[in-house]
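First comes one chain, alone, set out as structure tokens in the form predicted alone.
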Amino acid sequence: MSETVTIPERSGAAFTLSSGQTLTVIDPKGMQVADLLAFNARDVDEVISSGRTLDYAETIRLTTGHSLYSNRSNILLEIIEDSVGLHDFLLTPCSRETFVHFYPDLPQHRGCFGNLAAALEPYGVLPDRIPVAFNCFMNVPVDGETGKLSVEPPVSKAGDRIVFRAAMDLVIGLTACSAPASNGGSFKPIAYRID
């Protein structure tokens, strides 16, 4: 088992994940979202796709047994373990503009978008290539009658995890989310482990 790495609150990281390796994303304190992106390590124009994934899964409730697809319809990651079962793949990473829109009375922050852009830059990923992220542990109920989205506190508890297996060599971007509503009003670290 490899060492567990901690991503400090309101920050992000990027790293490579080889085909067949597993990535465990851990919520060490509970109620903390982690935005996850995946790119083909050999061609970063191939990137995780919410639209392809939700289309092929035929559900917005992705959990153990589901795969996360690329914009080219290739499987990037398979979810092989999930202690929460509630994640989001509809909403884009929070950004400075998100803070202006939703939190005008709070200090602005570059958000997950800015953290991902900075972390992924050494891998050749430009900001305009950052898509909708798979938001681990994020709780986004959809009203079945009106279609209205809301952002509620995560249901994840301390130590909860989701485990992915890489289907190809990948570049991963991962954050400890910066948006107040997404994390129950407080900011906490995220941890990960590669095996």
The other form holds:
Protein chains: 2
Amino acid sequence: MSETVTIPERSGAAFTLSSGQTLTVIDPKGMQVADLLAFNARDVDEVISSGRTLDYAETIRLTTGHSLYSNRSNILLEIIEDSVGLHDFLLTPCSRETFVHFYPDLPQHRGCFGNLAAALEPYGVLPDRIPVAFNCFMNVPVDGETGKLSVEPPVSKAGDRIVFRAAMDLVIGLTACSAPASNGGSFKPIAYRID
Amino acid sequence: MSETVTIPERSGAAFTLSSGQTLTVIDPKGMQVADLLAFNARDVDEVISSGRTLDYAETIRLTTGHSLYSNRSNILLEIIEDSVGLHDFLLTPCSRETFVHFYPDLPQHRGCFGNLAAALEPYGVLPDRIPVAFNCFMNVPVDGETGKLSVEPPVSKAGDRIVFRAAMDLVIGLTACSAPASNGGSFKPIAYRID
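Please could you give me the other form, the form predicted together with a further copy of the same chain, since above is the form predicted alone?
Shown next: the complete complex, the earlier chain at its head.
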């Protein structure tokens, strides 16, 4: 079994994941969010697409058995295990601008967007290419009648996990989320393992 | 008053819209969808972002008073009038691949994606840069409990419209949607006017 890697609070990482390998994203302390991005490792212009994925899945609640699609309608990742069942695929990673918007009184932070941009830069991914992320453990209820959404604390408990299998060679971006609302104001690490 | 332009059924158009101008998108016969994209005319790497917009608006139901944001958190368009109040901002434009997925028995079509890619090519927009569109008049109810979504016929009637004001110089992509589910199986034109 491979080593478990920790992403420290309010930071991010990028790494390659080969076709057939699994990526386990773990919430080690509970109630923390991990923004996940995926790119075709051979051509980073092919990128995870919320719009394609939600269209094919016919639900905004993705869990075991669902696939995450690219902008070219290819499967990038399949969700093969999920101990939480509540994730978000509507919102873009928090950024300096979202901190100004939502937390004008808090110290500013480059957010998951800045962390992802820095981590993905060596792989040739430009900041403008960062789309809606698959936000593991992020709890964003939507009111079906009014359409209103809100960012609530995750329901994930310590040790909860979601497992993805790569359907092609990928570059992955992954964060331990930096936005207070996403994790109930308590910044914590995220762990991951590749098998 | 400027001329009203018709986009024939199952086709698309692209044009520039200057800061301060308004774009009126009209459903001339009722129950038809128009996928709308917007790019910064001076730098098409800045593009409409569903994830930023939904985050700032805190709702998936955008209407009069809401702004459509870019991937750089700038306002591209403001919705200043809306006679329908029911649009979609979750799904990517229908494409050849979505026709294969959803309508395997129908003649294939390049869809709104192909129409947008062709119309936007002269402006330097690559197909891989086409994100989730703001789908005018598209009716995609979401079940708040289960997360299930479905594509239902629009509630727009003949002559219904939505009016946007440009907050910067833009390149706009706009379609008369090609997917049977979006418009109740009846392909119709879309009209627009710039003032």
